[in-house]
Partner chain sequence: MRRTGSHSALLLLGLLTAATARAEVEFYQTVDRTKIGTEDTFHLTIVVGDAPEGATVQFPAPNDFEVLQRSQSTQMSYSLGAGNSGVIKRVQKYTLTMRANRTGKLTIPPAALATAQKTLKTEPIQVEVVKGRLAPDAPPPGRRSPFPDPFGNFFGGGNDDSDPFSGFPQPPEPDVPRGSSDTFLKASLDKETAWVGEQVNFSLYIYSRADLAAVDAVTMPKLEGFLSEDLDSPTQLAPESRTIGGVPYRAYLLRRRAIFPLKAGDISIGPAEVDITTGWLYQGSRQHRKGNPLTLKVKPLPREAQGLNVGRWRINAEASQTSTQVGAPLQVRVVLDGVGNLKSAVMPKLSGPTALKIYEPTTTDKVQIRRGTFGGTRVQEYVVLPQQTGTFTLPAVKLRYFNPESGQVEESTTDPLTLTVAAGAGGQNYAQAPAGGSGGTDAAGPKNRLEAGGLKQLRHTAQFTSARKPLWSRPWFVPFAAGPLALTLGFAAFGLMRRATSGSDPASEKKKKARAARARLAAAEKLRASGKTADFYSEVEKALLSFLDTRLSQAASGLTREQLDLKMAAAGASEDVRARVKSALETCDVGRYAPGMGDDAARGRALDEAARAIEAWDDK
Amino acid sequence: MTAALLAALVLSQTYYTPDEAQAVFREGNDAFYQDPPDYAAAKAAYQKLLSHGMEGPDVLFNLGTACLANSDLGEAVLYLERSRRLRRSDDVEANLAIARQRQGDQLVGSAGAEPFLERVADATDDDATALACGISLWLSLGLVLLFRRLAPGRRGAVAFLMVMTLITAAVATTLVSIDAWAGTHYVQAVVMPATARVREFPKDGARVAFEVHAGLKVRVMEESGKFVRIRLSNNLEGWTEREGVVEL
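Using the sequence just given, produce the structure of the chain by itself, in the form predicted on its own.
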């Protein structure tokens, strides 16, 4: 009986009905658009949805936008980037561009410095690629079966379509594989504090090589105790405290 009551209590705290979720979402929107805007209240409403497991692209986008309006640059980039991973849109790109303009680290030599496979994965729409992969594979299978059933003189058009779908399937499968591989080997994170010190070695007393600031996207290379080694897009590297960066 105690276990059942505990389970019911946990579920009641972590689950919103669709109507409750919509009410909280509207609460956040109303706070954002009221005059004057209450960005803190909007953030709190959207964060309620996240805490209840509702991490859809719209919630993440609205939360990131509220953080951006509230000058919480680290959180803004974090949530906007997470929204972008789920669904790309012009609005997400526009707000990320604004965040980059406000970001304190304008890196020299950063253009195109990211590894090629990481750039390919970042430029690929995961959902669209996976859908194209599945559709093209099924079409290829259907066309192969149709090709085998047709008389030799009537196979020309089907053979052409079969080759094209196989090529599409191969390209889509390659992109899906690259995305999965990059997601495993390239761990990206966002700097959260206003200023984070980056040291030469993973020790409190090590010399500070440089500083990074809220909203900068970095790559996490390895961990050592309470430190992580980060790499910037211009290939600068160093160690900073783990709690200062949040993975995407």
The other form holds:
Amino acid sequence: MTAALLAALVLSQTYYTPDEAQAVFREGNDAFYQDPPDYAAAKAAYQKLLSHGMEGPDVLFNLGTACLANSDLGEAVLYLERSRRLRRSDDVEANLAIARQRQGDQLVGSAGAEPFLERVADATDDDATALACGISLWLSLGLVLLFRRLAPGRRGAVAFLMVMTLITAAVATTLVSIDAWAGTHYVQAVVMPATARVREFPKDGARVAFEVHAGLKVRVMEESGKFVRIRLSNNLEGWTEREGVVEL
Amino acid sequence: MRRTGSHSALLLLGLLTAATARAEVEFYQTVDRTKIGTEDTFHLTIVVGDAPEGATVQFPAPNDFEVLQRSQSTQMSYSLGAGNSGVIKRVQKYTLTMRANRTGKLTIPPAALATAQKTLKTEPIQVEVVKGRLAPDAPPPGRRSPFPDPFGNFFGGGNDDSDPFSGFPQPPEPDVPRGSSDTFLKASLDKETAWVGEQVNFSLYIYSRADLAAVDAVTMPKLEGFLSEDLDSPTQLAPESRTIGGVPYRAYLLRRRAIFPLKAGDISIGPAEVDITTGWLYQGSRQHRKGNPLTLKVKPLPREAQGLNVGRWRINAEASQTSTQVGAPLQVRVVLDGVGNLKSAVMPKLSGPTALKIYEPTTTDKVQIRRGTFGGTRVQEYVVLPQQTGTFTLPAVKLRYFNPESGQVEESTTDPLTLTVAAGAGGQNYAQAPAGGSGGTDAAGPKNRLEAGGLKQLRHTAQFTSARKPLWSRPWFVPFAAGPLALTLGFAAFGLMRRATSGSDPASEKKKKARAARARLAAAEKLRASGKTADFYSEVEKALLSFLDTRLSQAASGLTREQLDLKMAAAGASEDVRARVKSALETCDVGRYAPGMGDDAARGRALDEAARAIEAWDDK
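Having seen the form predicted on its own, please provide the structure of the form predicted together with the partner chain.
Whole complex next, starting from this chain.
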């Protein structure tokens, strides 16, 4: 009995019911739109939802937008990018464009575009691709078995379907493999502090090569102690403190 | 003259001295204090009463003392003497303002009064001299400044705001430098400690006991670590009367600056230098004087005051009108007023809703110096161009500043301004927006401007999901995705194994031959379109016979139709199947030789008949 009560107590503090979550969400929206706006209160409400496991593209979008309105550029880019990863939409792209305009770094030099595989991984929906991969493989197996069962004159349609599902399975498997590779090898992060020093070597006394500013999206290449090696989209690289960047 | 009553011994000494010359001459000397500091001045008074005609006073000339000034006064008194005859008494007083040159118990030697008959001497006086300053300098006894100020309290006493320098505190009484006590240069600050950014007044005076003809050159110290604003740089010498250590001086202001320290710590100011000419016409002499260095202790601003204006400030805002039309500009004046360094003051920016386009302001500074304090008024005039109809509020402008007097951060806030904007009537002559602005005035008149852009609005409802990993990273995904491939490989391996272990299995042989028969049928299908009729039917017949070979387990090609029927019956084929097979074989025989069987339709029928016969056997 006591254990059940304790469990109920813990659950009540850890989880929101859908109605409670919607109420907290509205609380954040109200703070955002009150006159004068209270962006800090709006942020706090959305972050409360995240801390209780109530995520989703809408919460992340609103949180990113509140951060952007509050001029917290690093957090704004982080949450908007996370929302974009879950579900692409025009409003996320628009607010991300505004955040990029406000960002303080101008990357000069060659490159710019991400590598092909990263772009493919970025453009595909992880879950949809994985589902398509699994289903098409099983469907292919079923069609192969059916094909074998049918007499030669009746195999045409099955053969066509079998070929199509095999092609689909091959493409989907390739995309899932790319996603998996990119997920483990291509780590993106966002610079959080207003200014972060990037050194030439992973050591406190090492010379500062350049500085980056809040909201810049970087790629994390490797880590050493408290430093991570970051690469900018123009291939500029250096070491900065791990706590200064947050992975997407 | 002020005598120190506590020094009764000295007084007695003086009286005794006077007693010796009671009948003829009264002659004694006194000091106003017997314990002094080396920085103090004191007064030695020598009194001569009823001195005979031609008597001269010889003043003491001690090596241990410096005589800064000498003055003289005469007093006549009338009294009735014996026999009611009138007696006139004449008393002469000589006052010497002196300063000790060293410490210790020093002796002021006696003064002498030389008459025709004899020379009278006073008693020597001993004084104790210690280092430093013991007491403020006393004014010379019995008299005021020899340079009475004809203007009285004209400058200092009134509250006339029109005089920017009224109320300047007098600089502290300077120490008279040894060796150049007649003319010296003195710099002073009105504060010993100040906050970063707080105003401190720096004054440079030259003190002189002689007439100054001209100041030829003034070299100001480098005021490093300060922002400096000129308060007063007189172009003509204007003397002020000052008494320092009882000695009257003329003080000439050379420069007065407001300085604002930029950093915390002890900031030093080097000595100023000046070249002057004293005396008049050809009797003048040119002299060079160097002033004193100064040090100001500057306190850092509290953490919460970093970056704020320093001083006492007040801010207010006003709009030229509160009701207007779309496209009709109005002016909003934000006024900063107070004391402090106006030139480096920072004003908060006026902001407002996007419906009101606010242009960059024009800024006007009016510096004012009141009672030696730097300050003034800064006016920022914004042009606000309404772009939408409605009621809009320009939020309050808040200014936080550090008040050095209270040592705290204080705040001044304007009232919010509410503007009502109505739709503009087309074609009216609206005031034009400032150059470079997109005022929206065109031939049709200003419109309610609805501009896209800005942040996208928040989502009003949410679908919540818990944070989760992508499907491909879940542990079950790889077995799920690899399952079909694994099963395929498993089936293949199983078939291979079974084939390897079964060797020449009759059943598998049968199946193999049946597959071969079907393959032949498929080959016949390919011949269907060719013109070789005999080959086509021969291939179909071979496929059928080959199928029968596998089903009858013996060669069917040499059998007559009756034998074949018996064998099929023995193999369990039904009447219908047997009829189908025989019919298909007949068709093949006829097709090879009979005319009309070469067309595509006949070939198709033969192929279907053979296939149905095979299927019928398999389905029996």
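For the two forms, the rigid core is made up of the largest set of C-alpha atoms that agree within 1.5 Å on superposition. This one's a predicted model, so the numbers in the text were calculated from it and none came from an experiment. Residue numbers count along the first chain shown, from 1.
After superposition on the rigid core, the Cα of Leu86 moves by less than 2 Å between these two forms. Superposed on the core, the two forms differ at Thr174: its CA moves 2 Å or more between these two forms.
A movement of the C-alpha atom of Ser140 reaching 2 angstroms or beyond is seen between these two forms when the two forms are aligned on their rigid core. Superposing the rigid core and comparing between these two forms gives a CA shift of 6.4 Å at Phe160.
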